[in-house]
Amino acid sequence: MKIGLVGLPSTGKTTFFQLLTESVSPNGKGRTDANIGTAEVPDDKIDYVASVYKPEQIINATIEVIDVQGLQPADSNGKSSSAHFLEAVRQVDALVHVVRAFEDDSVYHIEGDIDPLRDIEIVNLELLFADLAVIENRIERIEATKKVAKEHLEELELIKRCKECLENGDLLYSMDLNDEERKILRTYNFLTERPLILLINMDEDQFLEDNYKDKEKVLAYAKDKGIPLVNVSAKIELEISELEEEDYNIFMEDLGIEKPGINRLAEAAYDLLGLVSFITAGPRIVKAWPIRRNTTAKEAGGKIHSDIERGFIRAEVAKFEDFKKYGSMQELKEHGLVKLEGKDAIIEDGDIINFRFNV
């Protein structure tokens, strides 16, 4: 799965990309391409299972991250970066809009001042207008047809509802649609149908005070649109990333931070994409496997290898909370807490699984 970091220039997008992917990227100023990397999804469950098994290798679930070039609104010559921006955005499954709240006179803001809500609306309008253009073109083509097929009439009704949604300033992701309607919309690759997270990038003082310009307006906007919001500070995240473990723990305790914002962002993105993880465990490897919610045991086996899905017999499934309580698979088996599940059993987050198969 892919998430795209989007926003205006000089918001801290590329810094967060580097922190998420633990990579070093070139300065994003003036880029017309996108940085691509992989981010681990922090997971207390896999950490605990690994602490019991002490394997040679621990593999967390991952998400592909794309750092999309900063959106440049049209200049005096009418030129903008929207074409490159929109092309990159169409590659992702979910968007993380990095919004600048931090004050820093040495970092120029293209709009001249700090206004988080205005910046949120600039980017959202770019996505919204792009989708409206697609919809209006499609409506015109359908209505120009002399004899409209039944399925096209249903499509027309749906996209007119989408047009009304966008004209009200709402994102298509917020619409209440059934599975068939969402299937139809997928053929359009609409930008505003992608799940969205707002990442508010604050300076150190703002973060410690839990306040920034027009915070209440931003909170009200996010609540009204149903958009998750994560507060972070690039400055603090950079300091955390460079610390040794002992100093890290002291730093976190002094600041009253339970977990870094980068961790919270990765977890929020994973949840927003509708993913959970099951775990396979042994002395050599403990690994988290990302799957969609409501995935069956047989389908989950296919995530490891097609042979497991093809030759699926049973899945030995232990619940993470039971494993944490008793501390070993042997204890779970003695208490009858390792279940043999059939192919249609729904796998839940943190399930520890051993697959039985034959090919």
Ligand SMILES: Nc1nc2c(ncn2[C@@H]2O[C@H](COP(=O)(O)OP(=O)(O)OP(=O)(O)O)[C@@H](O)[C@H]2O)c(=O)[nH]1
The other form holds:
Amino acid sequence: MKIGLVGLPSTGKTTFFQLLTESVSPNGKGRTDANIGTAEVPDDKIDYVASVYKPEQIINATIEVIDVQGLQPADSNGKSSSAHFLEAVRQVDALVHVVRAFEDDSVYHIEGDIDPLRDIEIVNLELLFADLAVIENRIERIEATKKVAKEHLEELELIKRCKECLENGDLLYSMDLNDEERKILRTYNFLTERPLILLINMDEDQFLEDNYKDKEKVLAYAKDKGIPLVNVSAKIELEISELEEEDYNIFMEDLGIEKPGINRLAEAAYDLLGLVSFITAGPRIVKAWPIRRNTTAKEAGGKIHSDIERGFIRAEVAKFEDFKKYGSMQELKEHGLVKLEGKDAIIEDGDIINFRFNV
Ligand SMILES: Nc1nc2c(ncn2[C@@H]2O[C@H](COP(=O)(O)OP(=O)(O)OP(=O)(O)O)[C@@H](O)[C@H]2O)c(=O)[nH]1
Ligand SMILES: [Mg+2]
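Right, the form predicted on its own is done; let's see the coordinates for the form predicted together with this ligand.
After this comes the whole thing, all chains and molecules, with the earlier chain placed first.
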């Protein structure tokens, strides 16, 4: 899974990026290039299975995180200079908009004051302008040809509808499109079609009180649009992440941070994208494998290796809750709790699977 961090300048994107990826020095100052890093998805189930198997290696699911430079709001003529930075996040599975709620006079705010909802709308507009620019270029290119090829006519009609949608100030994900149309649009990697998460970056006090300026408005907006909200206090969490475990736990508790930011973000992203993980376990490796919800046993095998999908015979599936209750595969087998599933069985989150295949 890939996510892209976007937002206005100095909202805490790179701070959050460092927290997620535990990278100490992202590329330069992040002025021109995007920072790219990998975040490990924390997973209680993997931790438990690993504590039983004690494997040589534990492999959690990962999320690739791309952090781009802050977007400069368009000028009064609607001219925007953000499109260039946004190219780096066109291919992500979800965009995470880092919104500034923290109050700190020493940190410059491009709009001069704290107003999360206004900032959310400015960034939406930047995404919209970037998509509009792509569409306008494409329309120009198609129409420049003397005779528009037949296969382009349909595309042209569709992107003109998209253009109209954006010009009305609506994001493309709100359009009612059929599968064929979505397929045509896929090659464009439109930003306003990407699933979005709002990450509210708060200061210490706001986090403790679970309150920030205009919180009610932001909640109402997110609810209305069905956009998940995640709260973090990126700077403070980054600072304490450098402490020894004992101190770290004490500070997290003092600050009222029940779960690290990465946990909350990963949960929101898995939920939004409809992902779950299954587990493979052995003495060498215990590993989490992210899959789409409703993936079949055979397809799940294909995630590991195409040979497993091709030569699929059966999947031995144990439910995580049963494993936790009995504490070993041997016990589970004796209680008849390891099921032999066929190719069409639906895999659920936490299933511990051993594939039988033959190639
Ligand atoms: N007080 C306070 N400062 C913060 C917080 N989060 C980030 N900052 C500070 O804000 C400044 C900008 O943070 P960055 O993480 O670099 O922001 P950015 O969004 O990556 O900025 P650009 O890449 O320039 O757009 C830094 O000085 C951070 O220390 C916070 O929660 N509280
Ligand atoms: Mg940055």
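We call the rigid core whatever largest set of C-alpha positions still superposes within 1.5 Å between the two forms. Positions refer to the first chain, counted from 1. The model shown is predicted, which means the values in this text are computed figures rather than measured ones.
In this comparison between the two forms, the chain bends at a hinge between two rigid parts; from H97, E136, R194, L177, that hinge is at R194.
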